[in-house]
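As C-alpha cells, one chain now follows by itself in the form predicted alone.
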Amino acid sequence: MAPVKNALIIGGGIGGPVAAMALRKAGIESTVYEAYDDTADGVGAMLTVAPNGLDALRIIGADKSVQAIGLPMKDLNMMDGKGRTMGAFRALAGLPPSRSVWRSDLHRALRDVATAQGVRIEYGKRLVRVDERPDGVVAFFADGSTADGNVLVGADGIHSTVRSLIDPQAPGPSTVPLLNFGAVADYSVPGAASDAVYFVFGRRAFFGYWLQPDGTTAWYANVPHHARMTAAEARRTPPSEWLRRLQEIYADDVPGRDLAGHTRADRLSAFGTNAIMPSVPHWYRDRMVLVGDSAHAPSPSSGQGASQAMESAVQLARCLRDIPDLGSAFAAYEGLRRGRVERIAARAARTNDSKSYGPVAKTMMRLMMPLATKTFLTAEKTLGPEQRYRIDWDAPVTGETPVPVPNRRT
C-alpha cells in the first residue's frame, strides 16, 4: 500500500486540529472538516490540559499558545462541605502545572495555531457517508460537497459519525448520573489560592471552584441525577430556576452557598448529564481511524480528556509516518493507546462514584483522606503515571506493539 500523502480529518474541536498539525509535521497534508457553520466559539465549559497534554502540544508547536490562555493550577485541594481540608495533591516536581481553560478558548487557540501552520479548516461540513476506493476514500457532506484523500480520521467527538461507519454495531455513549453546571460568581473565596483548584464534597452534591484573575470565582456543580438529560433539555429550564435549585442544594456548604448566592442567572450554564464512551471494540477499518473522544472519552473527572485526545493525535501521526502498511500502522497506533486511555477511564469512573457518596461514606472519607494522601494515595502514585507520560517523536514506530484486548468494563 502506498504511503499516506493526505488525510481528511472530520471534526474541528481538539483532536482534529492537533491531528492535522501532527500529520503535517510527519509530512502528511490534511484538511479539517468541521460540522458547525462557524468556529463554535462559546460552546462548552472549562477543562484541564494536563502536563502530558502540554507536552504533546509542544511537539507540534502549540503549547505556548495554550499556556497563554490557561490558568496554572499547581495544587488540588479536597474539602468537605464545612470548609475543612481532607487532603491535597501538590503539583508534581519537575512538571509545568496543568492549565484550566475555557473550551471555546482552547478551540480558538488550536484553530489559530493550525491555520498559521498552513492547515486548512472548512466549516459547515457535516459528514453523511464515505466511499472507500482501492487508493483512498471519498467523504460526502450534507451540503452536497465531497472531498477525497488517502485516509479519513474521525475526530468528530463522542457522537461520532465516523465511529458508526467503521462499525455499525459500535456502542454509543453512556451516561454519568451527574447533572452538570458551570458558572462564574461575583465573589472571591476568602483564603483561596490563585493557582489552586478546590474539590468540595458537599452535604448533598459535589462542586469545584478556582479563582479568576479578575477576582471572580469560576465554579461547577455535579448534582446526582440518574436520568439522562441532554444539554438542550437542560436549557429548556430557565437559568434562574436552576440557580434557585443550586442555592437550595448548597445552602449548607462552605463556600457553596456563597458561590451560588453570588452567581447571576446569566452567568450560569446547564450542560445536562455527562456522556462517556465505553470501550470501543474497533478503532479503525480499512482507511478510516478514530482519535480523541470518538474512540475514548473518559469522564471530565479524569482531568485528562483533552490531553488524551492530543496524545492520540500525535501518536497516530507517528505511526502513519513510520509504517507503510496502513493496517499495521493503525494497529500499532491502537496498541500504543488503548491500554492507557482505558486505565484513565477506569480511574475517572471511580472518582465519579465518590461524588455520589452518602453521609456515612463522606464521613469515612473525611477521616481517612488525610492519611491516604500521605501514603498510598499521593499525587505521584495517583497522577504520576498519567502526567509524566511523554511521547518520543523522533523514535521510530516499528509496528510490533501488541493490541490490548478491549476492556468492556470501562
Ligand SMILES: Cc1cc2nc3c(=O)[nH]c(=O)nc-3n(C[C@H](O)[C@H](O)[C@H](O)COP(=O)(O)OP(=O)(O)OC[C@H]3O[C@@H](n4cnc5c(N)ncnc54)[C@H](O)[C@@H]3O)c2cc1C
Given for the second form:
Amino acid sequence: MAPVKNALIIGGGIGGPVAAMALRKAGIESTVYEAYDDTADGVGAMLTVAPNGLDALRIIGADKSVQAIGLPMKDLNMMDGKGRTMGAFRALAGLPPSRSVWRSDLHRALRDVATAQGVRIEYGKRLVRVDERPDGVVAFFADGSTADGNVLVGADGIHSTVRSLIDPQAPGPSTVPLLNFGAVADYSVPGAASDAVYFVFGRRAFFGYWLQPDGTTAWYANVPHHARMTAAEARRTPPSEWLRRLQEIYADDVPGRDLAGHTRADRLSAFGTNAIMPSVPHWYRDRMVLVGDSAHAPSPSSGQGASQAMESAVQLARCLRDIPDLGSAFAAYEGLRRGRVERIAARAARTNDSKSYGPVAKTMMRLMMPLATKTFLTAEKTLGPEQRYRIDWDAPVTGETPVPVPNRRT
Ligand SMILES: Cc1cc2nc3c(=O)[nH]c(=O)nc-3n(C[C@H](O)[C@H](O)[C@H](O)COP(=O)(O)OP(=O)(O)OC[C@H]3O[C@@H](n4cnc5c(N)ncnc54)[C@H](O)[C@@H]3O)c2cc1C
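Taking the form predicted alone as the starting point, write out the structure of the form predicted in complex with the named molecule.
Starting with the chain above, the whole complex follows.
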C-alpha cells in the first residue's frame, strides 16, 4: 500500500486541528472539515489542559498559545460544604501547572495556530457518508460537496458519525447522571488562592470554583439528575429559573451560597447531563480511524478529555509517518493509546461516583481524606502516570500489539 500523502479530517473542534498540525509535521497534508458554519466562538465552559496535553501541543508548536490563554492551576483543594479542607493535591514537582481555559478560547487558539501553519479548515461541511476505494476515501457532505483523500480521520466528537461508519454496531455515549452548569460570579471568594482550584462536596451537590484575574470567580455545578438532558433541552428552562434552583441547592454551602447569590442569570450556562463513551470496540477500519472523543471521551471529571484528544492526534501522526501499511499503522496507534485512555476513563468514573455520595459516605470521605491524601492517594500516585506521560516524537514507531478491550464501567 502506498504511504499516506493526504488526510481528510472530520471535525474542527480540539482534536481535529491538532491532528492536522501533527500530520503536517509528519509530512502528510490534510484539510479539516467542520460541520458548523461558524467557529463555535463563545460556546462551551471551562476545561483543563493538563501538563501531558501541553507537552503534546509543544510537539506541534501550539503550547505557548494555549499557555497564554489559560489560568495556571497549581493546587487542587477538596473541601466540604462547611468550608473545611478534606484533602489537597499539590502540582507535581517539575511539571508546568495544568491550565484552565474556556473551551471557546482553546478552540480559537488551536484554529489560529493551525491556520498560521498552513492547515486548511472548511466550515459548513457536515460529513454524512463515505465511499471507500482501494486507494482512498471519498467523503460526502450534507451540502452536496465531496472530498477525496488517502485516509479519513474522525475527530468528530462524542456523537461521531465516523464511528458508526467504521462500525454500525458501535456503542453510543452513556449519560453521567449529573446536570452541568458553568457560571461566573461577581464575587471573589475570600481567602481563596489565585492559582488553585477548589472542589466542594456540598450538602446537596458538588461544585468547583477558581478565582479569575478580574476579581470574579468562575464556578461550575454538578447536580445529581437521573434522566438524560441534552444542552438544547436544558436551555429551554430560562437561566433565571436554573439560577433560582442552584441558589436553593447551595443555600447551606460555603461558598456555594455566595457564588450562586452573586451570579447574574446571563452569566450562567446550562449544559444538560454529561455524556461519556463506553469502550469503543473498533477504532479503525480500512482507511478510517478515530481520534479524540469519538473513540475515547472520559468524563470531564477526568480533567483529561482535551489532553487525551491531543495525545491521540500526535500519536496517530507518528504511526502514519513510520508504518507504511495502513492497517499496521492504525493497529500500532490503538496499541499506543487504548490502555492509557481506558485507565483514565475508569478513574474519572470513580470521581463521578463521589460527586453523588450521600451524607454518610460524605462524612466518611471527610474523615478519611486527610490521611488518604498523605498516604495512598497522593497526587504523584494518582495523577503522576497521567500527567508525566510524554510522547517521544523523534522515536520511530515499530508497532505494538493492541491491548484487549477491558470491561469499563460508565
Ligand atoms: C461546542 C462544544 C463545547 C464543549 N464544551 C466543553 C466544556 O465546556 N467542557 C469540557 O470539558 N468539554 C467540552 N467540550 C468537549 C471537549 O471539547 C472535548 O471533550 C475534547 O476537547 C475532545 O475534543 P474532540 O476534538 O475530540 O471533540 P470536540 O471538541 O467535541 O469536537 C468535535 C467537532 O466535530 C464536529 N463535528 C461533529 N460531527 C461532525 C460531522 N458529521 N461532520 C463534520 N464535523 C462534525 C463538531 O461540530 C465539533 O466541532 C465541548 C465540545 C463542543 C463541540
